[in-house]
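Presented as structure tokens, the chain that follows is alone, the form predicted on its own.
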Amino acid sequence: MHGLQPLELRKVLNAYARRGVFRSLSETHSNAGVTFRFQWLWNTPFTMTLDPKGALIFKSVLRGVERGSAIESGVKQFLHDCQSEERVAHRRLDRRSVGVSYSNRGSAGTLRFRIKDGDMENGAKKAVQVVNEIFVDYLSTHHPSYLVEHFRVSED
């Protein structure tokens, strides 16, 4: 892992914390990389790890999502659409700079953002943007009961 990457990532996450987007931001280091923990959407704890290969991983970010479910299929399609040339440029994931993948083990969906061009600052911002859109746009619109059940979001 390049020495500057954790510093660039820390800078981005601290900026979100200063603006009040994230709360209780903390950082730990291990052989698995640098892990940041914070309270975010609906005051829910989130974990983002910068692994030694430079990927940003939101492990088990979609708890309770079964393999082959409509939610899983929809999230995969949403991620595909995020990379579409038809998407507005400032909201698009450019495949040349940031790749995204979804995996699901034991009904806990994990998102992995691979920063391809070394621009951790931009990659981190794009990763946070996409995760936010998954919850606030896609899940809120298409699967609100999932948010009620797993994130204690009000049904109103």
The other form holds:
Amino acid sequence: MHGLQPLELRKVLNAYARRGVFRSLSETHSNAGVTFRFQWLWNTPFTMTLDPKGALIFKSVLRGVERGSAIESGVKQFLHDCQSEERVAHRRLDRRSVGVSYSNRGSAGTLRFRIKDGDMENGAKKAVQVVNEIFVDYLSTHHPSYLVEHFRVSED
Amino acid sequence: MTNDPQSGKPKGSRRRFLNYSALSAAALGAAQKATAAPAAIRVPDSIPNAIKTPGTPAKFPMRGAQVFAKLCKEEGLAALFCCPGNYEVINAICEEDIPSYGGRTEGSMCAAADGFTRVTAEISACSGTEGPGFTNMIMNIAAANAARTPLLVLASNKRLADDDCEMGIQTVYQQPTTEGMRKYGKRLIDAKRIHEYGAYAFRELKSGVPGPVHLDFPSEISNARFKDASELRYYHEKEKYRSDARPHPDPKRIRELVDLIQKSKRPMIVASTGVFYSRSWDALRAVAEKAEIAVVDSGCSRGHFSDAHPLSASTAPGALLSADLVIFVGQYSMPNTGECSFSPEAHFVRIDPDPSDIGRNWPIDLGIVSCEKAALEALAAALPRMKHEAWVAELAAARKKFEDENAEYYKTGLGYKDAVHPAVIAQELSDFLYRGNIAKEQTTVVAGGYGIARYTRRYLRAFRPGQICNGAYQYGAIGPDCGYAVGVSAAVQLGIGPQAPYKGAPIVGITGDAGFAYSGMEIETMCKYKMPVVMIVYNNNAWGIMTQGKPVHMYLFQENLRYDKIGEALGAHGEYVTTPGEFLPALKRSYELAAKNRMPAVINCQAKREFWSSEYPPGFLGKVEPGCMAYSH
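Let me have the form predicted together with its partner chain next, following on from the form predicted on its own.
Full assembly next; the chain just shown is listed first.
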């Protein structure tokens, strides 16, 4: 057992919901773990799962991303940069606390955050921040058409 | 039936008419060859003479239109942009010596008024005739509404007595048509109340969150005759029908905001439309400097906070996500989550004059109902001095990173030799305006277009209020750019509001080939009024939207179209630029002609549609809002 309780994660996500960052937060339990569903960026649905191994997973969060595509390599580079010492400390992903990996299955990118130091609050917040930055910074700047196609973002 | 003037025979048939026309054209052509070149385009003396002639302000006895025009004068209506129609009203406004301009389409004149107001913060009006003239304005009324422009929309209407009859032509119910795209509207139906409804209009234009106000004038109203004031209802001075008082912030809420700022390591103000219209740029700077708060511009015009200021985040998109406290001030067109590049950890505050809008779209931690200026002044007084050195350094680093990225795009763009890449236009225009012989604060720019704007907005800078009019804004109309340029140029020529120090200077407008089609005829208006406008047309032979689909014929134009020749044909200077090296010399020539001879210019920049594809990096650029790249909010 990983020792990370859903209760701690629920507290963090509820705090986002109370502040209006997430809307319509709900949770379901299954063998795959505890899955939280919420409306977030561009009022689209997102899910975050705490799996039995204690990882926070944004499953298929990057739908419609081909393996080996420019978007995929850009996301990987972005994740690498998040951990760089050159990045300002308050936006850095400290490898000692939180690890992140990307995988692609069926042309859908999944982000998996592993909390190494047992600090669920910090880990969950970092995971949310990284996903936020991927969308509102990296993809908005470099792949606007992807957001139009897959997230119904206005094509202005 | 008329007779042919040559033969004296009746011209009763189409065939006969065509034969006559062909013969006449041939005869004319032969005559021209035999004699002189066609007469040059010229501005007839009657135009400058009429402009120079002072108006005759009305006195009782007056007609309804004159009563209304006098009220507009008293209220400081700064300009009128119109096409023929609504004659009583526009003539009366002109007679009151309110600067008046006549253009080629009502839609573009509506955009001109919008552009004028967006860079001056002063109210202007547009006018068109009932029916077609009025409906021609619709797109640009909607654009002004999205931009929250205090725009006075005027139109004539048929006689009240003819309501519902379809007698003659041009029957339309105007008010239902503008519902949803205006702040206030009224069809005037009682002549005695014309002054009263003028007061309604200016109360709406000058209070709260602004927006277009639409009045339509049936002829009984504009033509009504009044012997003296006793025949009018509520005929009194403006001090009696409206107040300049503004809502002030609750001191408790200001203390709460000070507390949030004191807890914040990286505070940021989003200074938007309301900052501009409340003319609170000095108060904004005082707040920012007192507590080292970053400021990022947003809205349909830019420059309320100088891009050159060390606390500016308008050209530091990489720093937006670092802000831990975001204070939206006068952000009328509110983004939704995802549309601004802010952290989910940040706390959010809104300062807005309309309590019913606070909390819409973007969740807040604190709302302050107030006039923006009053709130910023109260905040400046309440804030202790604070330092945020690391934050200031982060802003500087983010600005540098952005500039480095732009320099890289330029380098890439220069590599394309067979057409003009948008990065070349953007960088070289920026160098010319801000790093050459022209004072960097001088030139007001209409930053329009669609794809081209994704580049130019990254490189254009605003150093003082009203220096950039963001053409397409939340409504996304790309067509009005030449119309906006007419209004912006009028504002600079007159030296209104923040344009005063740069009175008479040339302006620059940017549009696309698709956009040019909507309002390009206004080049003629610029020529007629000798407006020094350098209009840059990004010509990629296609609608910008073609990036979203296959390049099929619906999205494509003929290639290598000569918008410069259209400019020349309308009296402007034309330049056709087909390689990167030709752009800067063309810009210099055009600017010089504009500055010395007050001659507008059209610089047709031949690009290619493939520049928006990934095979031609950097391709079609995305954007981050708020800040210099902002397109929507």
